[in-house]
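A single chain, nothing else alongside it, follows as structure tokens in the form predicted on its own.
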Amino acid sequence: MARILLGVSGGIAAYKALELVRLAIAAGHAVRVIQTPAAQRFVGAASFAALSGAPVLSDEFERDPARGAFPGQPAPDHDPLSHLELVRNADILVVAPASANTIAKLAGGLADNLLTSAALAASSPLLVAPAMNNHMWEHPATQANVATLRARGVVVLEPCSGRLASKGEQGPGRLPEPAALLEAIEALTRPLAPALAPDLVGLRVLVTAGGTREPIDAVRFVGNRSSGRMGFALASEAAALGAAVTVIAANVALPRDARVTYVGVETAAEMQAACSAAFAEADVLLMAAAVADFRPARSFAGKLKKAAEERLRVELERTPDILSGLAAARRPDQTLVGFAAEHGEGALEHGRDKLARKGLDAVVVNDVARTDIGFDAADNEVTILTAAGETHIARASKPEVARAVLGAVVMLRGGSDPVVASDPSNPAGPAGPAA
């Protein structure tokens, strides 16, 4: 379990930090809390102390009765400097809520209170969860500060949209819900994270997910069974390891990750436009969406009524090949990974053809003929094809498969050799020789 150092800055969303502490303790984590002086105007230190079972600190010159130790950890036999000892013992520093003022201080490297001093001394992952008025969040100064933090490898979550504290105000600026915050914390503190994180921090990753729907009329469409689970798993795992992630999601009804930016689309044409707009800024493309190969040549505005002959003839036309178009416009430093959902025999041959024909760096092949993996299933089993060979990833959860795919991406980009889940029958690893 993780030792979480939680920094709470001033804002009405500070009350949500209490629930975050409660959830983290219930999950078996140890928590210490630092409050800025402004935060104590919203929630008293006694509440955090009661939930965490540990002293709450606010002032740099305040003596820590626990001497920097977390619950369950022996205290040193001397009084160390609080901001140094707390971060030395912490597995992660989380600032939630992070006000616009605190974000500006973190970006500027200021150390004018205990929280900002601790952040400057921290070598563990830093997770920042902004919460503020939408106008403050959207201000160019705040956006520049967030960009600075992300460029340094800080994981800055996207605030949620909705009703804000000020009467009548709505928009982006809400602190993500405590359960989502804890999920982000746990993703960053998993044992696998250090193996990949150095190679993913700061990368801009573009993921497509879900299945497009091509309208026949106002209520009917041509589509597929893709749920978006694989794409969303790729996005969450990449974000947990420090990448800045954007997902173009086609008709996905899954929960959103607060660390990821989402763009919703419906049709192949909409996905093509969204991909074209975002691709130039991406370092890595993970094309996991199931894009329809065909669409109705004609779409009706209203709802079609049953014809007297009880037949409807729909003429289909090809949709644009989005991935081939992006590959043709790629920069030399971009990494492109395609996904191939194949059915039955010949899956790997089709995948190799796709790898060569579209000029990709890797293709992830899975067999959708099986009902226990693939479409709308919790698990997957894939083979990752590259020019160097192939790696079979035995059946595993989609987050585990996602980590294996990201490991392959790291190796393709010349990064370190991460330890990823793979088939024991293939000892050569992600870049091993073809069977």
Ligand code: CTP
Contents of the next structure:
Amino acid sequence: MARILLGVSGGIAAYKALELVRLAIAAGHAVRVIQTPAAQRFVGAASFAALSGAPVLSDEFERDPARGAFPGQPAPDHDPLSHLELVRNADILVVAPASANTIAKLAGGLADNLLTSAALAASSPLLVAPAMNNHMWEHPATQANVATLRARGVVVLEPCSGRLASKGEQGPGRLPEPAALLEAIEALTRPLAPALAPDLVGLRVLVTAGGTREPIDAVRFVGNRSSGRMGFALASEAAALGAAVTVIAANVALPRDARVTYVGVETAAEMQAACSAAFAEADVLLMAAAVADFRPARSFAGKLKKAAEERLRVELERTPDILSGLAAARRPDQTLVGFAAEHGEGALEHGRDKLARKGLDAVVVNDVARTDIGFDAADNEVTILTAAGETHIARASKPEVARAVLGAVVMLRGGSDPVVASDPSNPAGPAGPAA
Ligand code: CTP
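Mind sharing the form predicted in complex with the ligand? What's above is the form predicted on its own.
Now the full complex is given, and it begins with the chain already shown.
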């Protein structure tokens, strides 16, 4: 049984949220509904109140007769602030349908109505189900807002394709069916048996993230497409599970997590120096950065001029293998995880080779030949290789994959975490995805 806080924003699809409430209640969940003022133009509060058996709120300054309690919960004996008390009691905040406007506000961190204020205050998982006209969905602004939310660990569902509300319109933008929405909610709120939940309390975790840039001259560099999303997801999830986390971040332009310490670097040499300084203090190293294997043998001071030459020859030299160097200096109580970006066939063999050659406890292999996962994408699909075997993690958001990797770390360190390590369809770690 989950306590579902359902935020309904403005759009024709708001009528489908009624069916979602009905299905959720029938499945034994408790539901409270918040509507944006625009949503009330489409479906009246009385319908949601009747189905959920609880008051429906819309205005931040409106008194909640239930004082933030869900059906079945005792109301507190004081009069709390509605948006804070509701999110405190909720296991999940679901925004369905999420209009383009509400998605933009969530991405921007606005708190101009009860729904957006609640979202900003929520520490539970946040599930967003967009529904809008196909042109609004495909607009670069909406796509950028969705990417921002996903990078923060928010689960944003893909809208379905088909006939849309306005006459003759067709394409992506339909709200998924209520049964599918409930399935997604249940996947995010299904509790793990406490004994199986990975616990990193007291562990010091060092993560590398992003891609190094090796200068050709003062303004040009040799680099790669790593965004740092996987490393940042690992860091946030490890912090949520109780670890003390330091990230050495090479050129990452993503939002930072207040629970994590960040050290910024640019080149492989700077990353090596920062790693060497921090490694002895770490219990776990998660080497997710894409470190350049080669760098210009010499870099030019100032900006190179085209001059008269038609060609410019840049000689590259090998960078130090940071991970191998750290592995050579490791203590037996440290756990080292490498990441292998492999292209196409033979990925797992190459990964196994790295596991042995670099002296690691685990290698996380992903296939960079695919454009829908891995480099600069919200999702990943990986195989975790250890001496004991391999675990395939089906395509999931990077925070979900991060939790599976951390589950494997817990197992390597003598804990047991078969659920998280082998079942990414059950992403609900004790903290759920960072919102
Ligand atoms: N790595 C590193 N220092 C480097 C290159 C890579 O520490 N100079 C780390 C990466 O962060 C990653 C792991 O080593 O965790 C595997 O990186 P990868 O480049 O895929 O492996 P290589 O052994 O360099 O093999 P190849 O490039 O030939 O596939």
